[in-house]
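Next up is one chain by itself, shown in structure tokens, the form predicted on its own.
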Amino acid sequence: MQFTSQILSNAEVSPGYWRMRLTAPQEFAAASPGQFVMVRVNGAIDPLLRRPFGIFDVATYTPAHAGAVSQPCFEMLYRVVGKGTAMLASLHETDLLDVLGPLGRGFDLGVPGEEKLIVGGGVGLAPLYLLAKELVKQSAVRLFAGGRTRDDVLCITEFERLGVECYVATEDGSLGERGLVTEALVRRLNELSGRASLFACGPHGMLNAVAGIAEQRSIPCQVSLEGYMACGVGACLGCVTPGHKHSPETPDFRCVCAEGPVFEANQLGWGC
């Protein structure tokens, strides 16, 4: 769907990281964890392309006027890294944005009852909150959140309110334990007696490590990729990533926006 969305709130939640809530049409309530939106941040020609953002949450709000009924809204987390996101951070309540979505393939929730382990870092936590919100209805959920510093670890309180057990690691030790979050993940996997599923979103290096851990232990693992998207619907092929069969002789590429952004980790070519 393409629709005009009104900003309900836009606040900085950590230095450089922002959380925006926007209105949405009724159909948006069916958005799946892991899907994303493409946002036109300015009505002018610059910047020309829409920007992709993971859907952090889908909820409802009630307009202030008399007799109003509840309507869907959604939230997204974003980091100010360039001109487009800087423009987003300058917007205020009641400003309007042109939005395309929800788009892409989301997470498969897996087998009910088995433990679900979620790994994320920075804005990689964005699509994992809605995922956790659904997973806690059927399974025990643990979040492993990492970052370079405490400023990169976002919305932990919100995850805890869902009933998610949270583990935090930062490279400088400013929050949680010092080191990589994958180290805490391995310790938890060593303690497990039953089966578990992994879900991850974040920097490529972290996803590569999580995929390797899953492969070594024969654990199902889904990863949500980020890509430089121009269209968001698979038309431009600007966000392709190597598949697991890729080689110079037999190219194998997957389109992140149309075939993903969520993939089974063993379907991607991590060493390419």
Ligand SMILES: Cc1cc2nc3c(=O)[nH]c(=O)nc-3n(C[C@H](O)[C@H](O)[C@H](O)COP(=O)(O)OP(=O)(O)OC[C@H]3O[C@@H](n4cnc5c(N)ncnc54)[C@H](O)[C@@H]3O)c2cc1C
Second form
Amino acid sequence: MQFTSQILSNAEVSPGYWRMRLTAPQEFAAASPGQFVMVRVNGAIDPLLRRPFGIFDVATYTPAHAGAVSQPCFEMLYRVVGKGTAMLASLHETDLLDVLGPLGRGFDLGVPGEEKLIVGGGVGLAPLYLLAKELVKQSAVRLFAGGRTRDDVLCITEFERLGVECYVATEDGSLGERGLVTEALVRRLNELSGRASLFACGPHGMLNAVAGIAEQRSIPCQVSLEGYMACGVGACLGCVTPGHKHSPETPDFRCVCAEGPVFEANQLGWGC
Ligand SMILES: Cc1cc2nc3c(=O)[nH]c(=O)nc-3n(C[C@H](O)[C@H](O)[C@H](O)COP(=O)(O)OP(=O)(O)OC[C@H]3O[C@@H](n4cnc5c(N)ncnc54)[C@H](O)[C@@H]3O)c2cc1C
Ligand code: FES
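Moving on from the form predicted on its own, kindly provide the form predicted in complex with the named molecule as a structure.
Complete assembly follows, chain above in first position.
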């Protein structure tokens, strides 16, 4: 679905990280956790390509005019890394954006009742909030949030408000415990008696570590990938990533935008 969206708010929530709320058509309310949008960051040709962003939240808002009824809206959490995201950060309330979405395959919510462990690093927390919002309806949910410094640990109070138990680790020790968030994850897994499943989004190294932990313990694990994309709809193959059967003799690739961005971790070729 392609639509013109109006910006309802756009604010810096931590140095370099922004949160934008946008209007959406009624059908957008059915977006599932882990899906993404492709945004044309301006009306001119530079940058030409849309930029992909996870859907942080789907909610409703009531327009300011008399007799207005509530309408769907959605939020993105983004980090300014280059030209496109810098342009997004310069936009204001009432500016318009061209949006394509919701796109891709999101998270499978898994078996109700078993513990859900969510792991996110930096802006990788973006698609995990909507996931947590759904998971808390059926299971105990714990979030393991990591970053280099406290500035990379975003929106924790909002996860807590959902009833999610949050563990924070930063590499410099400026928030939570010092070290990698996967260390806290392993401690929790060592304590666990019942069944659990893992959900992760963040830098490749963190996903690789989480996938390894899940494999060692035979725990179901889904990861959301945030690599490069051009078309976002399966047409250009610019986003492919090696699958678990990949080798130079037998190429096995997954198209992240059309088959993902969420994959079972054991379906991907981590060592390739
Ligand atoms: C499915 C999906 C969901 C995503 N969700 C989010 C999100 O919720 N929030 C968010 O902030 N970002 C997200 N990203 C990443 C985001 O799309 C890029 O950061 C953005 O496109 C960069 O655009 P730019 O024009 O600012 O940067 P560019 O000018 O294109 O690049 C600037 C620098 O960033 C590097 N870069 C650009 N894109 C990526 C990337 N995908 N991975 C690693 N390095 C990159 C470039 O190599 C370059 O060094 C997502 C990506 C995907 C594929
Ligand atoms: S970005 Fe074009 S096929 Fe995925």
